[in-house]
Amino acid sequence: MKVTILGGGIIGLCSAYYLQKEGYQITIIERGDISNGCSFGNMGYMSPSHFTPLASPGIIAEGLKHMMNSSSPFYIKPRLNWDLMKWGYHFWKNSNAATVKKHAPHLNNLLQLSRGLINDMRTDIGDNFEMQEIGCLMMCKQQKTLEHEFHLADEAEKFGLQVERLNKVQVQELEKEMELNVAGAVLFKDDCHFNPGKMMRTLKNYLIEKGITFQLETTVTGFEKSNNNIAAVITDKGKFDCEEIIISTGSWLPDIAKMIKIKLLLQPGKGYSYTYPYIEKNIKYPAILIDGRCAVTPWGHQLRIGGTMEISGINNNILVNRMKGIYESAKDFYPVLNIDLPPADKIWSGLRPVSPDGLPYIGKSALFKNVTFAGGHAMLGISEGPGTGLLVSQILDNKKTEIDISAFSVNRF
């Protein structure tokens, strides 16, 4: 069977690791070379600690308190727009505890069916992607924000997560080599972290191999249709017969969506990160520092910073302002780090997919038989990509999938 692969990011490439061990030929169709999507320069984490979506309480007030401020961890940029009228709407019916209640344990189940499944893959493309499994901070300089920790923990042990609640003492005694500036830390045992770019391309090689077709630098147009089926993919470069269909572009899901007739909610959120090729005296552990809302990973000698979440719709714009409040929490967390202001014209962004209750959608369209979606995974496409992609595989083939995909519906809105 001829499956069509529309997007070149972690999910894209996850679905056709797991589809080629089903025997299907496979075409994946990215409007990039894949080097230049989120899936590359994020943090890096594999994460099942991120079990609580996005919309979550207090995450509106956070939003509206920083709006004015350029170097803020989470702006909306003000705009008339329908469709991000509509997808504020649910995001704001979203952000409340039931909600967050009822959607956390399918956050969790699809977060530790990808941890369980990342060794595997590790076995098998190869390990060159340079992952460490000795967990992550969740770091705090304040104790009000540390308490807040303490009490995420006590949710995570009951989804069977391991954690360790430390005080200032305990966690400079896991970064000996690094004076730090907080007030403890909650360790997620279970997380792991490694290179994105290098996982992308080592993933990328062993799909070459065995015998996946890349289609890049191909821009989709349309589709053809036949009767409840697209029967082809209409692109730039040419037109692409297909059986099946898989739409996991990432930011640009809506877009495909509508040339088929098929409403999504979802908006992109803009993340910032550079990477400092060579510290001598680097940190030892990835961080979240929760009090400002940016996140660290170290690769050996290399250090990447990251963070915030910018609703300002799909473009390329840098906001330097941006990447100086992350570097200035880095250098608040971490005093003697030695790092300097990231150079404007060296800093990274990516466009995360964004659904209004923070969950993917994953499932079957209702409007064609051969269509299935993969996206909107905001900050954890690569913390959920394994397990999206064995889930989109055992949708094709009509299996019953691994965990309850219920909740991750392409038409729940």
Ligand SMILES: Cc1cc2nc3c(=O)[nH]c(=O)nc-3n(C[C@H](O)[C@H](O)[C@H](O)COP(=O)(O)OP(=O)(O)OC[C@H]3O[C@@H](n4cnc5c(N)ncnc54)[C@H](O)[C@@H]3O)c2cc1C
Second form
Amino acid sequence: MKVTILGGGIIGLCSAYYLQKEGYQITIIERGDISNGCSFGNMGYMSPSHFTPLASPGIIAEGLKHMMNSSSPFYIKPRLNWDLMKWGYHFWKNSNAATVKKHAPHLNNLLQLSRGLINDMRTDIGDNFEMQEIGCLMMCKQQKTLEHEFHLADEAEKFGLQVERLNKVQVQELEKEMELNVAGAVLFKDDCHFNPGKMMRTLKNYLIEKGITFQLETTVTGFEKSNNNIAAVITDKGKFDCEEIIISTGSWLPDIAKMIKIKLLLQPGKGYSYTYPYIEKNIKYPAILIDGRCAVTPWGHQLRIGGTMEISGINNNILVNRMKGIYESAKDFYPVLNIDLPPADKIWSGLRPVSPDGLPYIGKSALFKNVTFAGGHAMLGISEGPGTGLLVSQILDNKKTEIDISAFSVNRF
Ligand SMILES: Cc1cc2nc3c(=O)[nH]c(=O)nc-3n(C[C@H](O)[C@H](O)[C@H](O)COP(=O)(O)OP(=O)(O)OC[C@H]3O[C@@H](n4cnc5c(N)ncnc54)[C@H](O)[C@@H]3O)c2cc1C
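Having seen the form predicted alone, can you show the form predicted in complex with the named molecule?
Now the full complex is given, and it begins with the chain already shown.
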């Protein structure tokens, strides 16, 4: 059977990876050339530790607090836009402890599924994307944030994750070569990290070798319908007949869904990163700087710093002050780290596809029998990519899915 995948980000490529193993004939239609975009410049964490959805208690208050601060890590640009208002309403409705408790096990299932799959995938596609399985530090400056992280560590243990609670001396012991300005940290030992750009290139090359067709520089503009099916994808390069379609267009999921009269709540959440090509005395551990709401990832002598969640629509505008905020946080946590303020013209930005409840959309559309959605992974697309790909292949095979996917329903709002 022929499968047409729309969008060549991590979700599209992971879906192709598992579908080709089942013998499907696959074409990936992608507007760009799969060399940049959200799946490339991110922090490269595969984080089972992130089972708490973004929509959680306190997040709205934090957003409002930072509204006027141009260097803040979380920002929603107020606009008179119906889709944003509806999304905001559902985001607010989901930001409570009871919903988080309900959603966390679903996120945990998907995260642990992916984490379990990545090692086999690495062996299969080629071990050259600098994956390291040393865990990830959640570093805290204030005692109050550290206590909150310790509480999250308790929750993590209930999900079977391995954690280490570290005081100031113990965390410094781990990061021996670099002076730290922290109260302590939690080490989430199941987390791993890799270079996401290299991983994307490795996976793409593997898929080319396996005979997958890449229809690049091609923009999807519409669909040809036939009863309850999509008969063809219409693009600026012509029409492609299809049997099954996977829609994995990241932050553009709602635009594509609208073309077939399906409403999906999703907003792009812009984040920034900058990669220092060579740092003589680099950090060893990837870390989330909790009080600074930003992250740092080392790959040998390379270092990426990144963060922010800016809900301001689809755009590539770079607000340099936000990157300055990230840089200053990094310097605050690692006072002797030898880094300069990133040059404005080299700052990378990407759009995370953010659903209002922090859960992805994975499953068949109610309207069209041959359409499957896979997207809305927000800040966890890398962490949840392999699991999502496997689930997509099981959905198309009409097999019982590895985990319960009812919470990821496309029709839930
Ligand atoms: C700063 C930052 C740090 C992050 N760090 C992490 C991390 O450490 N770990 C983690 O798990 N996640 C992280 N993320 C999130 C992760 O990057 C995303 O969740 C993930 O990349 C989304 O993948 P995707 O395939 O859904 O979308 P994308 O990668 O955006 O891919 C969608 C593709 O669809 C294509 N497309 C769109 N419209 C059309 C059209 N009409 N026709 C043809 N093609 C189209 C686009 O060109 C794009 O290539 C981070 C994100 C940011 C911004």
